[in-house]
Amino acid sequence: MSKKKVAAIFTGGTISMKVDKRLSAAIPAMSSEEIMSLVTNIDKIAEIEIVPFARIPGPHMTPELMMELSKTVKETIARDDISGVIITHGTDSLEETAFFLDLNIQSDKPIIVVGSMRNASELGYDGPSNLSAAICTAVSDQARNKGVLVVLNNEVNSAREVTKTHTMSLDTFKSFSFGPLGIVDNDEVIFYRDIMSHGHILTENVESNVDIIKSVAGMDSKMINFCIQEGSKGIIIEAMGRGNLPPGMLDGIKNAVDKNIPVIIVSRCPMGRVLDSYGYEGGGKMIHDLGAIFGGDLNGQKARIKLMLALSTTQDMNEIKDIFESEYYKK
């Protein structure tokens, strides 16, 4: 039987990184090549396919460059003697870009987004534990048709539901309100549980001028107005707890709204949903009523990449409100 072809698309991040003895820090230094003959005996496994995309930190990138990343996956995935696709990424930004993917990219097909949370001259680097982890749930039947996967740390998450949670721990990426979706143990991947389906935004545009603001006690409109003044397309907002904000936030969201600017709000908590249930001054009924809309549980960062995506679609702030609330609430 011959072994399933796993395209590897490698994009930098620490995965890809050496100490600079010149500079004390580590900086991108190692090839595509390099890092997969690190991966020993994945021959076994699949058969491997490099495509070189970007050799960047994972601070470095963009919106644009998300997309660009998604038309590639987009074009390999869609080849018949690809079985699925593995994609390394700097960990700063990697929930985001597979946030990205997922809503982007339409296929049953495996799409696993991997990186690693140590540089290749340390001790315990752990680059090619998770490439090949990443590659054994590529080539599982069991991957198919659950969205975009990231694997590290021998746990299989949700782009949808996993954030990074620590600066240096190598199990950082976590999905706190259910945990992991699986675990690949002995080469193979075990799902503990399925994933709840969601819509897509199928777009080849993007519009990267969307704004995010941190809630903090006392705080008032400047911040929001300042993002009005300076042409912002729409903006994220993470309140507090389950949606509140201080009352000085609320001229700046209704000078948003009457401007035609979608404001999403997500709470600045870990964990939970967002939701109307205080009708105080401030209060989620209040925001919610001046025409703000609510983002489920999705944290800021990813409100804002959904936001982006949606915004290359639509301006139509009731196609926006639905884009968002439709999955996360009843009407």
Contents of the next structure:
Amino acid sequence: MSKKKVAAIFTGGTISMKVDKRLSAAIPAMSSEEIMSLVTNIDKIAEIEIVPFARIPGPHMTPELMMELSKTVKETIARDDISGVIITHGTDSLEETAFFLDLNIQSDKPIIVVGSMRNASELGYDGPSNLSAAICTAVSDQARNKGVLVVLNNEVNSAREVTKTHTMSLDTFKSFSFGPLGIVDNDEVIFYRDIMSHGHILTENVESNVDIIKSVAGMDSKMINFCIQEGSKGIIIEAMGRGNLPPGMLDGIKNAVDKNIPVIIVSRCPMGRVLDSYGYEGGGKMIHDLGAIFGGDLNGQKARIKLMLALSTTQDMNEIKDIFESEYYKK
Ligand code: ASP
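Having gone through the form predicted on its own, I am curious about the other one (the form predicted together with aspartic acid); can you provide its structure?
All chains and molecules follow, beginning with the one already shown.
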């Protein structure tokens, strides 16, 4: 039987980096072919087609580039000869791009985002092992219909759930609430559980003018009002705990809602969803009653990705509310 074909789309990240002698710091330095040549024996698992896309660090990724990448993935995955796609990415913004693709692409074929924590000049460069685990996942029938997956350190996580938790550990990508979906062991993917089903936002445009504010003790409406004044099309607020805010931020929320600018409330806590449990001034109940929208258990950066895609399809506040709240607040 002929081997399955996997497309490997390279966007950059530490997995493509080496230490520059003059700078004594890592920069993108390797071609897609050079990186793939280090993944020894992979020809026994799959035929690889290299698709160079970019050679940028994670912090240089933009929503517009994510949309371009999404189009490339859609075109590639639609081909009959391609069984799955892997995408290399800088780990700093990997979860954002992975969630973007997860919302924007509907395909039953495996789509895997992969990176590395150590560059090719470091001892223990984890690029080749992560790439081979990603490719093993991309050829697995078990990985079909699982949305976009993130594979690093032999763990398989859902793009919707996973977040980068540690600045240098190889074991940095975690799904806080329920743990990984599965593992890659002995070149085989073993799933422990399924993904949480969720909708897609199938648009070809992205509204990138969406800002994010983290709430802190004693905060007022200055940042929110600044965003409004600067023309933000949407605002994400990382609220405290269950979704509560210092009372000084209520004015800003009211100003935004009055101007039809959606305000999405998520929590600065790493786990759990927001809810209108508290009725005091600034409590979730008051914020929700003012017209702010709850973002469930998404973290701030992922809520921003979702709002950027949602805003490219509708500016109707009720529709945006539905896109965010129908998934979490079914009564
Ligand atoms: N700073 C790097 C980047 O995101 C980190 C990495 O890829 O691991 O490009």
